[in-house]
Structure formats: structure tokens, C-alpha cells
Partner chain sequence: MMEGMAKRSPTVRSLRDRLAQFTASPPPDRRTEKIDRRAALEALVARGTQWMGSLPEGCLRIEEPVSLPARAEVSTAFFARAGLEDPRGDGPWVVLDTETTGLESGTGTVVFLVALLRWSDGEGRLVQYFLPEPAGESCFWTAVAREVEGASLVISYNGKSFDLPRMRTRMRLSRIGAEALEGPHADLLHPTRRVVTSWLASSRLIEVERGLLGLRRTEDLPGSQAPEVYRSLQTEGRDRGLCAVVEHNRADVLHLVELFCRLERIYCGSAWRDLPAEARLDLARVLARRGEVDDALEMLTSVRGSEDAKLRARAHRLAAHHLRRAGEHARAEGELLAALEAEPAGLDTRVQLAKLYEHRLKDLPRAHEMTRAALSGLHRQREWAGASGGRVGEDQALLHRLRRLERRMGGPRGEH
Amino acid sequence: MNLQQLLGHLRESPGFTRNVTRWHTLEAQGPRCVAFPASTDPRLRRALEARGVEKLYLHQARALELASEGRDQVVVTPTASGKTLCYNLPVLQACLEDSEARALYLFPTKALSQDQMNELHGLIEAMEVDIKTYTFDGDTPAAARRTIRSSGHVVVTNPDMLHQGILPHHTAWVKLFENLRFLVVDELHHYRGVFGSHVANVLRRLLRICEFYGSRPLIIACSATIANPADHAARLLGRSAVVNDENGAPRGRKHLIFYNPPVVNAELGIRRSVIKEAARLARPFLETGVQVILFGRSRVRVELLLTYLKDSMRSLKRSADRVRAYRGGYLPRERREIERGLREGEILAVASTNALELGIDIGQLDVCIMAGYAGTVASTWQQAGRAGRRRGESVAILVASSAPLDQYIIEHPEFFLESTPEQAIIDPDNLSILLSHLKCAAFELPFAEGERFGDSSATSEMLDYLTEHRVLSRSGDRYHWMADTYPAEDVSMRSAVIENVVIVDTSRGREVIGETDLLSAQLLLHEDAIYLHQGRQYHVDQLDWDRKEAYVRRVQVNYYTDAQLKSEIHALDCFESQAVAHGEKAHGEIGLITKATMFKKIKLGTHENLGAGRIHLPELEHHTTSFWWTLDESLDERMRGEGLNLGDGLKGLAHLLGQVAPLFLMADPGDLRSIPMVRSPQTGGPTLFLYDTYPGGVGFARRLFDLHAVLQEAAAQRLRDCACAHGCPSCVGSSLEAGSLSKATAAWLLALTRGEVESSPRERMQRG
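Taking the form predicted in complex with its partner chain, give the structure of this chain alone.
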């Protein structure tokens, strides 16, 4: 049986199609090409022709054209569209014209940069010219560094290395900076949230140093499809860039199948395990000898997938060695071996984390199965793009987990198929991030009076502040670094500063089963709490706050615990507010103090109060930006009239909005947190806060303010689609915790604020 027959078979099998929410077929598309521009260096042209590139795709030709006009650009095309030529062409052309020309390539990960080098090396070798390309990262031996600094035409690195290893030593890189003609930033969409906000500042520093050396590199950035490429590029690069998105690459026929595993517990809204389902779906392909790549969201999931796949292979009487796992933490040699095995067909299936989602060369696979939504549409497309290159038929199956995002996507494939609503969001001017990089920049080059760092108007005030703290000193008209530290060392770009509590299961030895941030830990992991993990109950024996570890033990009890959190929001600084139906929306800065005080034990089913206990944990204080939505106070009374409780509704809504918001922000669920307050002292009414967990915020609050109506709409849809009776973790939170009316109340509030419920006459009178 080949792939087509297999697909035909699947279409006919009700056990499969019953769970498919959408089977979408993208038809094959032919290439759209143009001839090489006359100015193309003949050597470059011959090398390309020798590799079968006779003409250029539209976007490649456009890239060359924009580069020759000296315009910065961001190339937005799908996976496997030949986007690397969009920067390799202009760079090689420039190096051929001028042997002094230099280019700096920036990739988010090491593995990826190694792969891009292969293509570049190939072209240079075919041209038989002396263009030197080097990777400069943490693995580069000290002996090679000197050569790279002085003679590398193309230097490939990552933001971390640029930040710590190159910029603070720029005087050793004079050759590069004096002659830097191109800055290539690939996987632009990857630089978002906290990491992106850091990278934007690293680029500010880079361009500032270039200016010192009298160069002004042209920027060629590449991004997966996002809703705001131009805007994101402008914020990240600090320059406006032309969007080059007319994709001329061909593609084969592709099936996108949205698969929702069957419900096994309707009350709790629990579905069959996404991992087992994904592995089960892979089986017929393995049987037919069709290559499959499976994606799991975490290392643990990937290892589980691997176990199930190996079982399948054994039961099919095939070698279990032909399925492999691929994830971070493997040695480069192992990774190369797996990549080769895939290209050469030795390996039949690979289970991977998103490590393989980026453009690592593994050849053409036929089938991609995603065990869970990748978190963003852009990542999902990149994962799906691992199956099927330019010709032939291919399949991508998205298997949903019970998580709210997954459930939303699976019920609304159009979210995925139509133009993406996802925005990459950063805030380069987040004060703590900005301050860190301002220090680094001052270490690298003295600041002139009146000089601005990026477009931050606060630069001179911040420089004065650092001068008062003896970090800088003023001499003549400049600010000089005067501390005896290396500021780049103190900045961690990839991880948020927020600490996590590690959850250790002591039932059988000592097994780490997860981790959670401090805010949640107060509520869920206090001593004597019943902690729920994957449907299992654990008793928290001890919470070691200093070591940030919680020790839990498997139990079976007939109650759950509900902790009371006292929270105080102070120093509310409203940046913007606007009236909306039955309330007001706003965003601004908040100071947040939370403290868990006591908890209740509540009997499952009857909700009887079985007792209570005190919680002894310190207060947590947090400054960040938040979006908030205040409802009219009068709603309370009206809802009571309808037999509803405003508190239940707010709590449910908070959970729901916290779950759907990441859809639009390319955020991880942990990046946002919500607090419902029946009566907020600051706003004077029932208020729902949705705030950025990173201190100071990285721009989510502002976007949520803009997206308020869209969020309401998505939340209402999620509620309608959810198969549960009274609320579950996929919508308003478990009915056990949120109350049995929570779902109905949240739905009523949404309907009212979206204008689907008539206002009562009394309210109309009050409004005048």
C-alpha cells in the first residue's frame, strides 16, 4: 500500500473520521519564477545552475532587488520555500564584488546555524572562490577564534554569543564591524516575548557599534507567517523593513487533518491521551514503510512517544532501532546521525521536540503527526512543513490534547487555515531589560550626552541614574563605564527571572513530576494541599520555600483543597482606558502583592466543607503591566436576580480568558496570569486582571487591550464548543473548583457584554 491508498483507506474508516473535525486539502501549486537579474555574478549563477537552480522564485528575485536598492527587508514565506537563498544570494554577490565585504548571520539556535552553513559552503565550494564562512558559538575552539575574527567573510552566530562573546569585545572584531554589509536575522518570529525583547536590545547594541566603525549593514530578516511581520520587524530591528512575502516556490498536494481524540470522561472533559493516540495513528504508516515525524511538546512526551512507537515496531516484526527520538540535550554527533538516517531512509520514524521544527535538513518526509498543538500557528505550520517538500503528496495530522488551546484550534481549524491572527509581541523598552542592555552598551562604548539608545526617550535620565550609582562616570561630554564588572554576564536572555517550584513525588523514591511558578505554588502546593496532576491526587507533605521544592505523595481521598489568596493591587498607573459595554477596559502598570492565607477541604460531589487550615507562606510582590476589564457594579444585583453569582462568573471568565489569550499573542500559557476581583479597590468595581508574568511586562497587556473584543469572541466560542457539562479545565476551569454554575455564568456575562442579552430597564435608566 502506498500513501495515497492509505489515505483512501483512512477516509473510509469511520473509527478515524469520527474524530476528524476537518480534513483540509491544499492543492499542489506550480512554481513562479523569473530569470536571474543581469547583474548576477556569472560564477554565482553557474554554481546555482549546477545545483539545478535555473531561475529564481519570485521572492528570491525580489530579495536580490531590494538588497540592490539598499532597502531592509523581512522575507515571509513558508517552510521549504528556498528562503535561505533570499539572503545567501545578496551576501555572496556582495562578497564576490568586494573581498572585504562581511556579513553576520544570526540564528536562534546552534543546531540550526550549523545546517545553514552546509548550503552556504556548498555554493562557495562550487564557485571555487575564497569566501570564508565560520560559525562562532560556545563550541568554537579558542584557537580558531582569532582567525574567525579577522578573516571570516560570513560569521554565523546566535544572539547569546553576540551578546556575551562578541559585542563586549568588539575591538577584536574590527575587520567585521568596519566592513559589515549585511545583517541576516533568520526565524524572526522566534524572537518574541522576553527573549525577543532582549534580542531587540542586543541588535540596538550591534547597530550602535557598527555606527562607531562607520558601517551600516543592510538587514535581511526571515520570518514564518505571523500577523504583524512589518511591525514586529520594526520593533525588533529598530528600522522599518519592506515585507517580501510573494512566495514563488512550488508545493505538493498536502492533507491537513484535525483530529480530536474521543472523550473518555465527559464530566471532567477528559479525552484519550494525545500521546497514545498520536502513536496509534502512526502505526499504519509504519506498517506501509512510510516515513513519519512526530512532534511532542516536551522531552517527556517525546520519550513516551518513542516507547509506544518502538512497541508498534516490535509488534509489526520490524526493528525497533528504526524509530528514534530527537531533542535538545543530545550530542551534536547523535543529532547529525539521526538527521542522516532520516535523509537516507534508514530511520522510519522520529519523535521530536520542536528542535526539528526549524530548518534543519532532514530531507523529505511524507507524514507529520503533531501530538498536541505546538503553541503557535507559526510553529504548527513549521512542524507540518516537515512533511512534504516541493512535490508529491504529504499529510500532516494535528492531534489535540485536552488543553484549552488545543481544543480551541481543533474546533476552529479556520483559525489555523485563514490568515493568521498571531502577533509576535515584544517590548524592547521593558525597564529591567532596557536597563540591563543600556549597561552593556555603556560598557561597549561610552555614551555621548544626548545620545539615544534605540528609540528610548528615557536614555539620558537612565544614564544619569547609573552615574549616581557610580556605574558610569561623566567626563567631558560622555558617560564612561566605571564599574569593575562585566555587565553582559548578569543578563539571562532566555529565561524569565521568575523562579519556579519543583514538584517532587516521593511515593516511589524521588521523581520530579513537574514545576510551577511561585504564584501558583502558593495556591496549589501549600502544605496539606491536594495537588492534582494528570488526573491523579497528590498530598503535599512539605513545601520548602527556600529550596523551592514541594514534596508530594500519591493519595486517594474524597476531597479537594481550595486556598484563599489575599491579593492587593497597588500603585495602579493607568496608561489608557476606554468604555466598553457594561464596563470599562484599560491597561497600565500594577504592583501586586499576593499571600495565601488559609485553605478549605471540600468534599467531592457534595461540596461539603470538611475543615480548614492555615497557610504560612511569605508575601510575594510583583511589578508588571496588566490589562483589566471592569464590569458595572450594578451587574451584581441583577445577576442575583437571575440566580447567578458574579464571583463565579468572574472566576470562570478569568480562567477562560487566561487560556484563550495566548492564541493571539504567541505567548506560552505561563506568560500570562489572571486575577478576578469581585470588588477592586482601585477600579471600584468587579474587575478581571490579565497581567504579564514577566516583571515590567513585555507588551502583552497593551495588545490584550486592543484585542478585547476578539478575546471575548474567542472565549464565547470556546464555551460553546466545550463538550463538558458545567465547566472543565479546557474552559472555565474544573467545575469542582469553579462551582457548578461557573460555566453558565461566564457564558451569560459574555453574552451580555457582547450585546447578545438585553440590558434590563433599570440599567438603561441608570445609564441615562
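Positions refer to the first chain, counted from 1. Model, not experiment: these values are computed from the prediction. For clarity, a rigid core is taken as the largest C-alpha set superposing within 1.5 Å between two forms. What changes on going to the form predicted alone:
Core-aligned CA deviation for Trp481 between the two forms: less than 2 Å.
Annotation for Asp245: C-alpha shift under 2 angstroms between the two forms, rigid core superposed. Remark: with the core as the superposition reference, the CA shift of Phe212 between the two forms stays below 2 Å.
Now that the form predicted in complex with its partner chain has been shown, please provide the structure of the form predicted alone.
Chain only, nothing else included.
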């Protein structure tokens, strides 16, 4: 049975279609092409024609035109639209015209760097010319590094290596920086949040060094579709860029199916597990040999998906080794092996976090199943685009969880289909991030008095501060690095938390099997946790917090663990506030204490609660930014008069808004957390906090402040759509936890603050 027959079978299956809220088909579209420019080097043209490229797509031709005019650009077209040629063509053309020309390619991961380098190298070989192309990352042998520095025409790297391995040692890269003609920044949309804020500062340092050596590279950036490509490019690159978004690439026929698992407990509003349902939907494709990729929202979900997929393969009398997982925390060798297995067809299915959302070459996949909404419109299209990358028919199935965000999307597929993707948000001037990179920049080159680092008007103040603390010394009008430390080593690009915890398997000696950041370690690697890795179970015997090592051993049990995190706000600095109906909205800085407190043992298969345990780890303290909404204190007394509890309503609103807010941000649900307080010591009244989980914040709080009315409308719509009586995980949370009137009270509070007709929660309950 081929894919078309399988889709026909699904259309005729009542058990499937009754749970489908929308079956949307994108029809195939042909290419829009133009001829090669007359100025194209014949060697380059012949090499491309030998690979079947006889004409250029519109956006590829436009990229060449803009490059020839010396204009920075950001190419914004869908997945698999041939963006690679948008930068390879002008770079190779320049290298063919000038043997001294150099280019620096920047990709967000080592895997993508290796993948793109292989494609570029193949094109150069086909031209039979001497354009030296190298990958420079942590896996590059020391013996090869000198050659790369002195003779590499094209250097392919990632932000982490640029930050730690190239910029601090720029004196060894004189040939590159003096002749740097092109800077290529791929997957621009990936550089958002805390990572994007770091990368923006790394690029500030890079362009500062280029200026010192007398070069001004032309920037070619590429991105999936986002709402603010020009603005995001300007903030990330520090320069304005022309948006090149007229896509000329063809597209195969694609089916996008919105699937809501059936309700298994109507009273509590609980649906069938999104993980089990996604694995079940994958089974018929596995049975017929159709290659599938499944996306999960977290590392634990991915490992659970793998466990259920392996069970399916065994029941089908197939090798369970043909399904694998792919996520952060795996060692590079393991990830490369999985990528190769997918390309060569040895692996039939892969369960992945968004690590495979990027354009790594994993061959031709026919089916994408998303176990939960990816968190953003842009990411969902990226994930769906991993299937059908070679023009053939494909299908992407979005399986909703019970989370309010998922339920909003699945009940309103038109919102997803008709929305423009979200804005990418970064804050390059986040104080902790900016100060870290200012130190790195001072180590690389002295600062002159009055010189600005990026757009920060506080550069002089920060330089004086570092001088007072004997990190810098001032001589005349120059600030010089004087500390003994090497600053780049102390800056983590991927999070605002510097340290990682190494995971050591003690089953047979001591073998390092992975690593994770400090915040995640609280939840995944506490003592007595079950850590999942490629479907294998490991019991955490000890988490050595001081040495940042977790010691685990192989076990086989029928449960996994789920830890809970408690957060407490203990300080407040308001940046801006504004009166709203029956209260006030504001945003600013908060002090935050987080601590993992307990964990539950969840049975595999049934997801029953088998017990719980305490977690004994130190608190983590940091500052971040938050949006908060304070209600008038008079509401408390007013609601008590009706025998209602404001606390229940706030708790329900916190759950609801915390889940719905990422819908309007280019953020993962885990990037935000919510805390309700009936009487906040910081504001003095009933307050709901929505805060950035990253130290220092990355701009979400200000955006939420601006979107307050939009959030209220989306939350009210979710409550209207949810069929539960008293509250469930799909709206305000379980009524057992939030209270039996939490849904009605939350709905009344939203109606009141939005200026709708006022009625008591009891009346709303009776009408409902």
C-alpha cells in the first residue's frame, strides 16, 4: 500500500475522521524560473547544469542581483526551496573572480554546518577549481586548524565556535578577516530568544573585528517565513537588509491534517494521550514501509514516543532498531549515525525534538506527525516541511494535546492557516548578555573612549564599571583587558546558565552518554529519576551538584518520572505600567527563586500515577523580566459576597494565559511561566505574573504588555470553545486542583475586565 492508498484509507475511516477538525490540502505548484545571468562564470554554470540546475528560481536570481549590487539581504522562503544556492552562487562567483576572496558561513548547529559544507564541496569538485572549503568546529583536528586559518576560502562554522574559537584568536585569522567578502547567516529565524540575543552580540564582535582589519563583508541571511524578517535581521545583524521573499520553487501536493484525540474522561476534560495517539497513528505507515518523522515537545516526550514506536515494530515482527530518537543531549557521533541512517533508508522512523526542524539533509520523508503544537506557526510549518521535501505527495498530521494552546489551534485551524507567522523576538541589550560579550569584545580589541558596542548607549558606563572592578584598565582614551581569565569560556551561548551537567553511565565502568543544562538537570537528573536515552531507561543514583555530574545505571522498569518546579518571586522593579479596566498592567524586572520540589512516577502505557518522592536540591536564583496584571482589591470582597473564591479564578487564569500567550510570541511554552497571587507582596493586590524563564529576559514581557487585550480575547475564546463543565487541562486546569468554579470565575473575570455584560459566575454556570 503506497502513501496515496493510505491517505484514501484514512479518509474512509470513521474512527479517524471523527477526530479530524480540518483536512487541508495544499495543491502542487510549478516552478517559476529565469535564465542564468550572462555574468555567471561558465565553470559554475556547467557544474550546476550537470546537477540538473538549468535555470534559477526567482528568489535565487534575485539573490545574485542583490549581491552584485552590494546590498545586504535576508532570503525568506519555505523549507526545501533552494535557499542554499542563494548564497553559494554569489560566494563561488566571487571566489572564481578573485582568488583572495573569503567567505564565512554561520549555521546554528554543527550538524547543519557539516551538511551544508558537503553540498558546497560537491559543487566545487564538479567545477574542478581550487576553492578551499573547510568546516571549523569543535571536532576539527588541531593539525588542520592552521591550514584552515591561512588558506580557507570558505570557512563553515557555528555561533559557538565563532564565539570561542575564532573571534578571541582573530590575530591567527588575519587572512580571513582582511579579505572577508561575504558573511552568510543561515536559519535566521532560529536565532531568537536568549540564543538569538547572544548571537546578535557575537555578530557585533565579528563586524567590529572586520572593521579593524579593513573589511566590510556583504551579509546574506536566510530564514523560514517569519512576520518581521527585516526588523529581526536588523536587530540580529546590526545592519538593515533587503527582504528577498518572492519564492519561485515548486511544491508537491501536501495534506495538513488537524487531529484532536478523543475524550476519555468527559468530566475532567481529559483526552487520549497525545504521545500514545501519535505513536498509534504512525503504525500503519510503519507497517507499509513509509518513512516517518515524529516531533515531540520535550526530551521526555521524544523518548516515550520511541518506546511506543519500538513496541509497535516488535508487534509487527520488524526490527525495533529501525526506529530511533534524535534530540539535544546525545553525543555528536550518535546524531551523525542517525542522520546517515535516515538518508540511506536504514531508519524507518525517527522521533525528534525540534533539533531536526532545521534543514539537515535526512533524505526524503513522506509523513510528519507532530505530537503537540510546535508552539509557533513558523516552527509548525518548518516541521511539516520535513515531509515531502522532493516534490512528491506528503502528509503532516498535527495531533493536539490537552493543553489550552493546542486546543485553541485544533479548534481554530483557520487561525493557523490564515495567520502570518509570529515575530522573532530578541533582546541584544539584555544587560547580563551584553556585559558578557562586552568583556569578550574588550579581550579581542581595546575599546576607544566614546565607542559604542552595538546600539547600547550604556557602553561607556559598562566600561567604567569593568574598570572599577579591575577587569579592564584605562590608559589614555583606551580601555584594555587586564584580567587573567579568558571571558568567552564563561559565556554559554545556548542559555543564560553557564554550566552543564554531564551524565555518566556506571553500568559498565564510567561512560559519558550525554549532558544537559543546569535548569533542566533539576527536572531530569534528580536522584531516583528515570532518565530516558534512545528508549533505554537509566536510574539516577546520584546527582553531584558541586561537580555537575549525574551518575546513572541501566534499569528496566514500567514507569518514568515527572518532576515539578516551584517558583517564587521576591523582588520587583517596574519599567512601565498602565491602568486597565478593574486593574493595572505592567512589565519590569523580577527576582526569581526556582526549586524542584517533588516528582511523580508515571506508569508507561496507562500513564497512571504510581507514587511520588521528594527532591533535595539547592534553590537557583536569578533575575528576569515579567509582565504582570493586577486586579482591584475590591473584586475579592465582591466575589466573596457571591460565595466565590478569587484565588480559584486567578489560578485558572494563570494556567490559561500561560498556555495561550506563546500563541502570539515566537516562543516555546517552556519559555514562559505563570504565577497567580491573591495578594502579592510586590504589588499589594491580586496579581498574575507571566515571566521569561531565561535570566535577564529576552523581550517577551514587553511584548505581552502590548498584547494584553489580545491575550484576554484569546483566553475568553478558549473558554467558550472548551466543552468541559468546571475546568480541565484544556482550559483552566483540572477542577480538582483549581476548584469547581475556577472556569466560571475565570470567564467572569475576563468578561468583566473586557467590558462585556456583567453577570455572576453562578448565573453563567446555570446558563452553561
